[in-house]
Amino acid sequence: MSNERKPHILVTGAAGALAQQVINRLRDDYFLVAVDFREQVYLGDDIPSYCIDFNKRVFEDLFRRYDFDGVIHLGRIMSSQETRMRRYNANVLGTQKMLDLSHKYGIERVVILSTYHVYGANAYNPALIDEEAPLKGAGLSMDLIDSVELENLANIYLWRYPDLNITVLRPCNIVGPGVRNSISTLLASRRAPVLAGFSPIMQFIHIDDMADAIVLAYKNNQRGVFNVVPEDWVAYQHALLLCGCTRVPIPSIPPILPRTIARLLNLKSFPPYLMHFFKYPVVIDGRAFRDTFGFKPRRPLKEVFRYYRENKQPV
């Protein structure tokens, strides 16, 4: 067995907590190469790690050098992290480059991390949103356009190049230790804004369960698009109470008002492009992923909320 070549996997977004969890789950059985365009991270002597812009020629050199069998693309950056143009270059053009190289070098397995934000939040959303629902996120905000375009790209390649075996995962809010997204920052804060009169149902998945889901998706080769979500959900304001946050109501009308207040108070965790998600429920249906991959989350909501209750400092 020791003489057999381990399958080679490229993991993007290696500076993120989720990618590092995925890497830890795979490192014994696979030869991994870690890439992030923001910073180089040390993950041990056995894992080559690079800080590379996907749109630069040196990115292709990795494909030549390491002869990858698969790619796990977790390198999508959030709207809060970069300017809009830089984010578009990374999320959309970078993903396109990665998919082109994957096709060129005969890669047989690609897993891409997306987000439930692509569905958009509006008053007319169905009670349970499945994978067939239209992606309305771009219509609500310029800041979600790159997320929707990344998905559209993935779907084009999914059907154009079936040999890539692309699986796209759309998780709900990822939370837990090390997560640095908007919702995690809110749950970890002592005082958290809420839109007066609104408390939409929200879904949360623990980072451990999400890492398990990604590994499961990679190992069980099923092409397609899948929502990833546990079976439980909770109202946003109730989640804040369970996390020990003091709620700070912000007037919700006129629409410009909450955006102005959030900007004045420098509430980076309450960005304007997500304002609708604090108003209208976006409840996604995870049955297809559960049934196809046999996914069973292990971390209940109460464990998530206990973590934030006991760790009340900026995450």
Given for the second form:
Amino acid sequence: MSNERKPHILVTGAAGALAQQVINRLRDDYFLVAVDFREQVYLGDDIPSYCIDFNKRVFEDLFRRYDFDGVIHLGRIMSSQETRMRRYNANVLGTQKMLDLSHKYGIERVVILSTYHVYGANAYNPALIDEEAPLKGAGLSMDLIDSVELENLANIYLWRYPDLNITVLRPCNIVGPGVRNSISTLLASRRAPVLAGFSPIMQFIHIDDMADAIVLAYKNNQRGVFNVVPEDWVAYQHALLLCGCTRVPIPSIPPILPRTIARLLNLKSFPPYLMHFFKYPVVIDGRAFRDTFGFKPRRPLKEVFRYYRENKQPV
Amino acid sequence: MTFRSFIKDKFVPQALEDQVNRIRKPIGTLGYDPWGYNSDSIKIGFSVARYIYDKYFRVEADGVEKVPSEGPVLLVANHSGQLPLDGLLIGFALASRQENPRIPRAMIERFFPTVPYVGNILNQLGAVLGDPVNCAKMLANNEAVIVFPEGIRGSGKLYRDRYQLKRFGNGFMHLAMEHGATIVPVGVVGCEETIPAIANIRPLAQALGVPYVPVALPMVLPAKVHLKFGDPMFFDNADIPEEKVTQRVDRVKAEISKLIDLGLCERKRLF
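The block above covers the form predicted on its own; next, return the form predicted together with its partner chain.
The complete assembly is shown below, putting the previous chain first.
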């Protein structure tokens, strides 16, 4: 039994809280290799960890050395980090490199983490957007182009190389302990900006539930694109209240005003290009993922918000 | 406690809260649904609408019991009166009926979500952006949806054109056929007199980006409103050409026209 080879998985974005949750869920049954372009993280003696840019040649050495069976690609630079060009290089070209290598080395399972931002926040968005809806994110802002391109690329490979068995996950706002994205920073702050007169419906998924979803998606081999979201909804301003935040209203019309204010204040968690997401709802439909994978989130919104209420950082 | 729940606790009587609580609606743990409906807001809206319905417009609703108590339903009505008051009154008539009340959803113009405060408040009261995807998803959720197939053509018409039905779109019929929804025609009489408009300032409307700017009194007149609910209509999901769909739409339109005529005949006075 002990000589049986454990399946090998490459996990990218290993320095992130979500990847570490995923690694903890898989480390007993799989041989994992962690990679992050930002830093080398220590994940125990049993998990080799590397700090590598996907576009460098040494990245291919990992594929040669470890003979991976699968890839869980969570390493996407968020829109609030780095410059646009660097993000494009890492997210789009880096992912392409990774998919090419996956094909070359006969990998049979790839899970890619995307974001609901690809749908784009628009006044005319219907609710419960499903996976077939067009990705309008790029039409709103140049800063979301790399997210949409990454998805398009994944879709091309999904159909061109069916043997890769690519599953793309589009989660709603991921929140919870350790998460460092824009919305999590807002919920954790004491004072959070809001656009006067706008409180779009939002969806939040706890980081533990999201890690469960990724593991579930990896283990149940079903190709395709899936929204990942719990069946619960809350208005943005109501969520802030439940997190114990004081709301700071910013004039919302004309649209140039909030964008200028956000630019002048240089708020990392309330960037000008995400302004539409604080104005119009992007409510996605997670029924396909729920039915295909039997996914059932376990952490209710109240529990998520209680965590933020009790863990305020000084502004 | 949010401002909304404070207002609700202060001003919404228990009996009314119980009436709304009787209506089962799929909502999340914090009282919201995907379209922004909020269970506390609807109670506040309900108590305000009660005064508008009973005291201001003194609405008489005939045949509201004909609306099926469950399953997907499209309430198809004539649109009039510059503001979507007719949708509010039809919604309240159905939500306040004694037997099997339902909270129907109204489809609103694409212009509203862009207006601060207004869009959010309308969403919280159950109104939904008028998009076929929204309507289809709601029918799949077994909701009752209020539809005005005339759209802007109906609500923006001038006083001299009152009670003339404008062109109906075919979208509602396709949705009803696809989702097996019952169509209940509704004739609204009285809303035309609430804001009589003599002209539409089209250049100003274009400049402001709104559907129309009527030349009318800056107030809503307390006309008496009659709502006439017709018999439910069913249409199968046969694969038929658009021409036949239009014929089906015309049957619904004729039914609404009949209900309007009935209301106009029965009406004793305007106010």
